[in-house]
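The data below hold one chain only, encoded as structure tokens and taken in the form predicted on its own.
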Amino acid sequence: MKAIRGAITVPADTPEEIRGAVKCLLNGIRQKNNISPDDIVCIMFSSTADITSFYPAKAARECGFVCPLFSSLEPPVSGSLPLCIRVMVLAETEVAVPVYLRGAAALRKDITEMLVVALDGPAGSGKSTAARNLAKALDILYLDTGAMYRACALACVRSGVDVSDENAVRAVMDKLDLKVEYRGGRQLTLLGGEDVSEEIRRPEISQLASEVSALGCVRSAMVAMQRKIASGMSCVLDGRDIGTNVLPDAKYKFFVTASDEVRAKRRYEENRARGYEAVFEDILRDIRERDKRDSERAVAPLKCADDAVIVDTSDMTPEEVVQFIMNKIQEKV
């Protein structure tokens, strides 16, 4: 069961306006969360002190909601948003996407205005998992920038190019046909029209991605794509230089990290789950070598932005990481 929050304002304290607002708000919550009336356990309303002509709960009943309903009146608070109806819907659902409409959108700028979140950090820190889960929680786009660099590495492999030869890699980049699409709530990475989302996760491609991402010709092309996407929609981006180079003006920046051993264990378990051979000691060594290479590269090295919030995930669950980040975002709204 999840608690779905929402709010809406009315232009006047009349039964007609309250009926219309409640219907609009509850229908919006149902659509955003893909739930039916049968999924709803109960609905609880609270109204600001200037709404007295009609109970929102009665309006909900008139709209056909047969679950338990409750209405309360908030005490007068100086400076509070006027003529506002708040709601909490308890429903049997896996997601809880909040809905804030009309003037109530000012209460949750983190979900009603364009929101760009930058997550940086080393391999295995949990930043990709955090980015995906955060985007889902905020109901916004997740842009997996690492997948883009992996696709560049795969293109080089398929072209038989040595990734240490920047001129040869530049020739591949000049002809690169890379697209990112979103279907069914997940990002697909297309190389020459082919879905390579799974192939780019092979360990050897991940290792090569670290090498090609250090090349200026690769980074300039990918950064241009990432900036274009982030300029047009709310999204979460994860990588190694999002907050320092790709989107230095992003309002919300986080540096996600964990101990070497924890990160190696995560990558070990991930590879085993994908059916790849894995030796923990080898992965730990690769992790440390990659950290060194990423942090010492000449172009856009891995580092924590001065204004980023550090998130050490060593002893945190994925759910705790997302909640921590969301709390920090809400503090800055």
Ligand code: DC
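Positions refer to the first chain, counted from 1. We call the rigid core the largest set of C-alpha positions that still match within 1.5 Å between the two forms. Everything quoted here is computed from the prediction, not taken from an experiment. What changes on going to the form predicted together with 2'-deoxycytidine-5'-monophosphate (DC):
- Positional change of Thr317 between these two forms stays under 2 Å at the C-alpha, relative to the superposed core.
- Relative to the superposed core, Glu62 undergoes a Cα shift of 2 Å or more between these two forms.
- Annotation for Glu74: C-alpha shift of 2 angstroms or more between these two forms, rigid core superposed.
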Given for the second form:
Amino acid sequence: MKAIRGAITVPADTPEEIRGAVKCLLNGIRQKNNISPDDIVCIMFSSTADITSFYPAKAARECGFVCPLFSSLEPPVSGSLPLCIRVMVLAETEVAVPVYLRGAAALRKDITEMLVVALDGPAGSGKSTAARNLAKALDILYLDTGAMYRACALACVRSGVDVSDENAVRAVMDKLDLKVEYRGGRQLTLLGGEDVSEEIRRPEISQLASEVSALGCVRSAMVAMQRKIASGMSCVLDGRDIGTNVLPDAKYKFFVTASDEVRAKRRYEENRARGYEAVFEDILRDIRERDKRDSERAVAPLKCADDAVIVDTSDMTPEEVVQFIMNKIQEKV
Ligand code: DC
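What does the same protein look like in the form predicted together with 2'-deoxycytidine-5'-monophosphate (DC), given that the last one was the form predicted on its own?
The next block holds the full complex; its first chain is the one shown before.
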């Protein structure tokens, strides 16, 4: 179940305007979230103190909503947007898309603008955790672009192709059936329809992903897919070249980093938690090797964009990282 937020302004405090606005807001929420009245658990309204002629909840009942409904009045805080109705819809849905209409759109420039956040950085910097938590906090999608390169590497392994043979890799890419889907708010990576989300996390795939991601034929296909996804919806993308190459015009760019040792320690603990054998020194060496290859490759190397905010997570908790990024986004909205 998710909480879907929304708001709308009314031109005047009359029952007709309130009825019209509530209908418009709830229809907008249903359409944007692709939910039916049966999916809705309850609807709660609050309205500014200048709305006194009709209960928004009554308007919702008149529209045919049979779930529990509730209306309340907000305190008359000076400077708040006048004649505004806010709503929170609890519904059985996987992703909650907020809907802010008419004058209320000004309350959420972050969503009405379409929010695209680019998070780049080396392995183990904490960028995936930050991206996942940030997307959750903002109620938008998280696209893990590393997973896509990992899937390309796995496709090569399954085809018995040596990733140093670019022509053979190109042949694999030509018939690659890669899809990214979202279920339960989680990204699934599908190769030929099979869910490979776990398999692509194997340590040997990490190294091969770094190798295939240096090839032009792989990058051009993945970058096109990433741009297409990001052009259609608000999302957080994490990777190595999002701010520099995939979406150079993104308004919100961050370069997430941490010391080699801290990053190796995080990967070590992650691998052990997944049940993979792990030797700290090997991981540290692999991380340094991967950093070198990712940063020195000719095509779209790992590099901090000139306009990115640097986030050094070495001494930060995951919560502090998200808070820091959220504050920076709010400053720019
Ligand atoms: O973030 P990750 O460890 O899952 O990424 C796997 C590899 O893919 C990594 O070595 C670099 C590469 N990659 C890339 O080149 N560009 C991206 N946007 C994301 C990942």
